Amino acid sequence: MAEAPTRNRYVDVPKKADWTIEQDWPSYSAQEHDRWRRLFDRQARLLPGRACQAFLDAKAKLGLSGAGIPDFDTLSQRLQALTGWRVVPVAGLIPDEMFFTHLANRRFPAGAFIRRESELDYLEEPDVFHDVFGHAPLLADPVYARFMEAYGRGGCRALKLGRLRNLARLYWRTVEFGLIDTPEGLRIFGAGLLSSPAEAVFALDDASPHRLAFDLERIMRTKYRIDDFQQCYFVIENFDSLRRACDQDFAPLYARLGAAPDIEADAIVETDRVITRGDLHYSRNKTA
């Protein structure tokens, strides 16, 4: 059966005041469930030894499998019993203020649509696989879940202070593309890496990117790529150190950031603790 012309069939679904929609789980086609299965199986083979153990354990605890696209209500019941979080369906990207409000109230907005076959390896807008497979498992970790709740509260304040750009960089460099140090070596915890077969390998194994120790202020000054692999990855010690670093009044930090220049996405600065200095061959070859 041919796919509908519109890749996201939820675009025209009625939205509630909080921008959530009805998932309508029975409406997913066999082709859509099969697409989830293939995406899931590919990452399930790739991630052991690459993803942090907390992610692998939580994925099993939540019952995520390759059987098909999860029912958000069932997933939320399991997640809520562990940390009080829920996964709520949305049609796609939602306004920043509403996104932060959901996080601050322990709700993760997840795209209900699944990518088209032609976008199996990459798509710009996060879909159900990225959001549920990549983000939902770590919300079962109590410490990480508290960090995400605090991030939501901080986001509401950043909007009022006009510093969303800086706070978005923190999200990108941790929640989406973060690495974590473990006794077994560097591991992935960012959802953008967990849901991407190519960048999951690139971030850990390739000689191109820099890998630098987490530094909150440095991260909030640093640009990032939205259309390609990152040129620099930041490494946290553990989830508790991430939570503690962000458990502060950001107002003085924002004041300093307002007077500080941005740092380029591929730069190493004097204050960096370098774990791996990359040769940047990937980005230089692309530019050439």
Given for the second form:
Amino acid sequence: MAEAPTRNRYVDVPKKADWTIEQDWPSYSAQEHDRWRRLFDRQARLLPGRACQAFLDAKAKLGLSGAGIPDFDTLSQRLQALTGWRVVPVAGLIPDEMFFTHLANRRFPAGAFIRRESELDYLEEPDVFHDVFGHAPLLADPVYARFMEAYGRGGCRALKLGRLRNLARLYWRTVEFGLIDTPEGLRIFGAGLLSSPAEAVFALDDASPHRLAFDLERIMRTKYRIDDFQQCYFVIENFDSLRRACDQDFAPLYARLGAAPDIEADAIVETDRVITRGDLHYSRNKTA
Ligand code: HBI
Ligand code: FE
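Same protein, different condition: the form predicted on its own was shown, now please give the form predicted together with 7,8-dihydrobiopterin.
What follows is the whole complex; the chain from before opens it.
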């Protein structure tokens, strides 16, 4: 079947002042549900032993399955009963301030569109699979839910202080690509890893990337790439340590950051607690 001409049919639907739209769940085609099923089944096979237990438990508790694209209203009812969070439909990326305002009010803006067949393995913009499969389940964990609300409040403040870049780095290195230490070994909790078949393996098993202990100030100085695997991953002890690290006023931290130079994505600095020192073969080959 020919690829739909417009990549994302939600771009044209009317949006409310808070940038949310109607999901219009009955409008999803059998092909779109089938694509969700293939994406879901592939990750569901891969993640046991790789994803943190909180994710695996929440995925089941929320009733996420390969049956098809979830109805956000049903999903939000279950989520709201657990931690007060809801998943609200958007057409794509929304302005930073609106994004943080939603998070600060325990609403997660999730793309209503699903990626095209040609984007099965990778896409730039968060679609319904990345957002709902990758981000939504951990919002059912009470401690992570508090962290995400605090992150939203921090985002609103960072915007006012002109510090979005530093806060976006924190999001990228935890919410998107974070690892967590467990008695059974390192596990994934970042949505960008949970929703990616290749990077979920690379982040835990490959000899290339560095794996470093979570360090808030260091993360806020560290550059990242949006178009390829990460060259280093940060490891938290548990969600409570992450929440505590972020449940503070960042203004003094931003003041210290003012003079500090950025750190390259593939660097190790003397204050790092190194869990694994990567050989960077993946990124070196790419840039060679
Ligand atoms: N909008 N829908 C959506 N999803 C995001 O993840 C998102 C966004 N707008 C801004 C944004 N993320 C980033 O600027 C923050 O993660 C820093
Ligand atoms: Fe995301």
